[in-house]
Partner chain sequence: MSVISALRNETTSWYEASARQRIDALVDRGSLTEFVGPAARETSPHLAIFGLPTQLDDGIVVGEAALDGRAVLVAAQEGRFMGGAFGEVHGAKLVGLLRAARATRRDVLICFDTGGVRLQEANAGELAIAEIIRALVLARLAGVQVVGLIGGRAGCYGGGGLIAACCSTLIVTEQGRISVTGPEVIETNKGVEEFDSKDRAFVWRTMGGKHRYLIGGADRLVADSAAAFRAAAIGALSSPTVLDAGTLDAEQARLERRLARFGTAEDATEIWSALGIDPVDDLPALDESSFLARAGGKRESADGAR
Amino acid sequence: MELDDILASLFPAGHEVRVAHGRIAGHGVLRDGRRIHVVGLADGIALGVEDAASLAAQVLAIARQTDAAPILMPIDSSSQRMSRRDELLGLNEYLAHLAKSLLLAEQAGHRTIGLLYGGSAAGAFIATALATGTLVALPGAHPEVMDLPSMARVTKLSLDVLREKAKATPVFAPGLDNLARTGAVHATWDPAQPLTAQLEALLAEPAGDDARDLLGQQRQGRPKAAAIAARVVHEATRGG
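Can you show how this chain looks by itself in the form predicted on its own?
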């Protein structure tokens, strides 16, 4: 689906969402009149320092508001901008700032929902989609923390070896199905049905602790994370 179609399906009651320089900003209205903040990335943009700073500023401004309105983050990006200038300016810190801004907004009572409708990779994926409280996707989305050729360069393993490992280990592999199996993607929405109803259903679910490790266990894509996390909590709190 194109972004215009997504917004029309999400907000049949109307929206004021604009895209400039690959950045999405504005708000929409659900059928019951609830306001939803919309902040995100479009057009396969590579996330640079200016983009990260601008998005973080928008999120922090929302976090200061007391209306507890959710933040919807539609995402279609490439990776972080891999330029010498951005790296010298400390792009990693800008990305961390953006991720922490989303976490702060969630703690301040604004649910953060990532909607992956295109691509996203590497640091851009981590600082946006994976930093939201709940991540959903549309069919055709193609997320990857790291693509296999990049993994080959880092690990010095051949692409053939990595492809075989990716078949057996979802946490290791790129792609929407693998990210869903690990629990990182909460659900894949049906574009044939009104997206507004699917968003309303998600908002009706109680917000709570991060349960992505449990989802990964249930979907057999990340079988050990939940048990390890529970043991860490137990060891850290016993006797205290």
Second form
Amino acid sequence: MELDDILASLFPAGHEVRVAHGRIAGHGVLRDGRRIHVVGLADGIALGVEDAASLAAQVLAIARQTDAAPILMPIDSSSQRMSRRDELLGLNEYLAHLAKSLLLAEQAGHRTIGLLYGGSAAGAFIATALATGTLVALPGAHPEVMDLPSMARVTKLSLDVLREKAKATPVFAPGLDNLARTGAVHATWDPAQPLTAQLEALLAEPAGDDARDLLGQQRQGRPKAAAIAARVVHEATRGG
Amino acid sequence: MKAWATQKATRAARIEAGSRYARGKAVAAADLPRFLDAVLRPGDRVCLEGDNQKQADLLATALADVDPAKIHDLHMVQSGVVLPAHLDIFEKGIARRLDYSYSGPQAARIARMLFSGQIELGAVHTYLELFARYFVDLTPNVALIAAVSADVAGNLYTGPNTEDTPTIVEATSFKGGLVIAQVKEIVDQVPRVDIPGDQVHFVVEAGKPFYVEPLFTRDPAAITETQILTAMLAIKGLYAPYGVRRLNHGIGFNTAAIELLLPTYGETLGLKGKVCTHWALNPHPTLIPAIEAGWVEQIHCFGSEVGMEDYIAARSDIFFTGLDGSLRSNRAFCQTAGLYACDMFIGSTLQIDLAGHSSTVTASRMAGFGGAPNMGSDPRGRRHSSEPWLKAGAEADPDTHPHLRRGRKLVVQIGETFGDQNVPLFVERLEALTLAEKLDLDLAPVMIYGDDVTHIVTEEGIANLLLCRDRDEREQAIRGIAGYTDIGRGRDRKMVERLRERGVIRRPEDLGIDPLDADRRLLAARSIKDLMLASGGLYRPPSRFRNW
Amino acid sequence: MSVISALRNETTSWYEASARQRIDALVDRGSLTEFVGPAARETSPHLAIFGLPTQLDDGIVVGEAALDGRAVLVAAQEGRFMGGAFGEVHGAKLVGLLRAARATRRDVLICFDTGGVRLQEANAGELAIAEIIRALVLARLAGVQVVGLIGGRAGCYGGGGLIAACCSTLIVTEQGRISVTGPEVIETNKGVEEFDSKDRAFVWRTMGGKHRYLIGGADRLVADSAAAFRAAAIGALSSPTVLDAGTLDAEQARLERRLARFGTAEDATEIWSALGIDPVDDLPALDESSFLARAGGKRESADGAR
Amino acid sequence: MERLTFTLAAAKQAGGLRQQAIIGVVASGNLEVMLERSAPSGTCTFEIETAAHGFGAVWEAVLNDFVARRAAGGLRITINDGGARPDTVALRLAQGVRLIEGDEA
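Alt. form predicted in complex with the partner chain, vs. the form predicted on its own above:
So here's everything in the complex, that chain up top.
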């Protein structure tokens, strides 16, 4: 789905969302009049230091508001921007700051919902969509932690061999389905139905603790993570 | 009437032809192709200066760009086949025949070109042997050499990397040949005169320094515990009992470990001042801690080492330096020193067979020899006496009257039983033999002959081949320290035990060495940064070795 | 043998040490209790698909220990196993540790040594990093200190760099590199003109510990020794920082100021000069004390705005 | 990956008090060795996973020398190998025995 159609379907009552330089900003209104902040990335942008700082500033401004209005984060990006300048300036801090800002806003009562409608990869994915409290996706989204050609180069395996291996496990190959099976994606929305209803239904669910590892276990994409994390917590807390 | 000065006449003609593109002796870099066309003749014997360290890179590229229709069938006589251009010359048909010494970085390509007949091989030499032939039957008609700077008279300053230059110029210039030098810049006055201007006919200003490979830098961070164990064995089992004061080291990590153990482990053995005082050696950065701790009295160098310039200049009591303060190296003299004035060579290799022959050649790679076979051989002829030389001679030949007995130079191979990729050091048959058959060579490219080798050190112990009395003993002594290689597992256990009782084989425990003491914390420096700090900031490592 | 021991350089080099050696030298002697240790044999279920060997602890040690008498949780990545990269089990152990930190209000020390996500289990690793960041930030919001220690061979790359920047305090050596995209990856994607990964001096002055310390990307710069890390970690825990809205507002201002001050710099040396440090050319070669003396009062500091 | 197991007679009982020791890392040319005091006395068991195929005979030779030279009775030894050379294997095994001989930490 295109961003305009998505926004129209999400906010039939209207929205004030602008896209500039690949950054999405504004707000929309649900059918019951509830205000939804919208902050995100568009046009497959590579997330650099300026973008991250700009997004974080918006998120922090929302966090200061006491309206408890949710933040919707539509994402269509590539990876972080790969450049000498970005790394020289400490891109890791900018991306981490964005992730922290999202978590702070959530802590301050603003639910954060990622909406993956295009691509995303690597550090950009971690700092945005994966830092939200709930991540949903639309069909056609194409997240890619690591592209297969790069993997082929590093692992010295051919693309064909990698594609064959990808059939046996969702754990490394790109794509929405693979990622969903590891528990990263809470649900994939149905574009044929009004998105506004699907968002309202999601907001009606209580926001719980991070349960992505349990989801990955159920969906058999991450067989061990939930149990290992739980066992560490158990061993660390049994003393006192 | 017979003409007796044709060579000088030819040189005069070359100078006249070349002068069309020169202002005095100076040739512009842009004019090099036309200039080389003018001074070279088909069939010339050409020395394109290059060895395992410095390279006349600008002249190499220019020579590869001359027109093969005009200039062809050159006979290259040079130390190093190192740059891609050195082989492009053959691919393009500019050169046909090759006599050389070292081809480390081009080992695979030169092997392919030898197989396909693109190169007509004269011989693969040791450095000293090739230098010797410059004065007998391989005298260059034209030498293309490299220096740091020149003045208008052609006086050359080579800086610390003098290396082969004086030898090449001596042979060329005094036998009617033409000498062309590339320099970074032409100056009013050179800092010191390494080559007198009357021996140099043309100078090309390159605008940049000639290329130098930092071949002798070993990062202490890459030294393994097993290499430290072999180094401990060598120090306690060889350096100490023979009292080796004058020596040469190879460039491997085992010998780097020895250098870094001198101020620590060597100190505990009370060896300071008793071993390792005088060296024929390149300025190894790993020797800095031992120098700083007062172990070393003096070092003569084949060449320099990138980053060591300021350190050397600040330690002129140790190194040979010129009026300008910087190192004066000389490969021919240092090779001679290693051959005749040292009591020990110790170095690593790729393959050792049951007779002790060793080679760095594999079936698809032809790395050449460089200087190791000169260092790693017993010169046999008359020699002055020294304690290690006499002791080794007595071990090898106890029955001859001491005053008539030849001593022996210690020639030591050191390594781990398995090398990179689990490739065994010990083999039934050297791949050098396979290569010799493929190329129909008279001689297999053996680096060091078994009868020159006196000791082999591995993590399993030391085999003293001087004490072996026949071929069987020699084979079992080698098998006895070959560990878990096929060669090692094929040993005659009883015979190996008997050899051990006689001291032919000495295990770590026989020398009072616990392998678990072989710990990186024994190294006087554990990183390149440590070396830099040990030098008081005088050593400036090249970027590729830095992690700061 | 005793003579040999006496001559050893007993400084434990952090750069050289294994994960286990680092923890042993960091915390009070013998105080570590490991969670889900190697005897549990909880290895990666995914590496076999690629014919790769597993490690019994999947490349990370997590546990509880005492630091100068204070009960802490600790983690250390093994940079030599799979480049210290985050796989499913590896990541889950750190997730669990940080969740426990929040529950038990114990401070955490994380010894990073990682190239980022483990390719062979990329989705699991990526998600684990997201879970770690969430657990880490929630623990900090609950008042827990999380101290990151960086000085290993693998540096702290990819998602590791993001996790590090979420910590309360970062302690680095000059060898320690912190970055998102690694040098080889930038070079492969953008060309050698953009980033020459073979020019190590350039790599370190762009991503290394000294540069990060100078721009406020790290808080304490120490010599390459476990003892120095220990002292700095004790110091960090005794001067706690908070994470709240004010912290992030301050960080926002700090990061925007960095863009304004240094955004046009082509090279790290221009940034150092702009900081007023003079001279800058030999900064990389200086030992820690000379470096700190020259940088003193001139560097950008995070001052708790992290 | 190749999996190898060996059960060897080990006359000398492992000393010390530690229940478990681990040394080394799984990297190219390196290996990890975990020693647990859980084999019957007088024997030493080995479970090896190695990236280098076809070296069973070399492993056996290294392990036989190890149990002959070191006090390894009663030890269950688990090895994950990244293609280490035999000298490295022998060194790690010896280091492991020294470690488990230490006092209970």
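Numbering follows the first chain given and starts at 1. Owing to the predicted nature of the structure, the values given are computational and were not obtained by experimental measurement. We call the rigid core whatever largest set of C-alpha positions still superposes within 1.5 Å between the two forms.
- Once both forms are overlaid on the rigid core, the distance between the two CA positions of Leu162 between these two forms is 2 angstroms or more.
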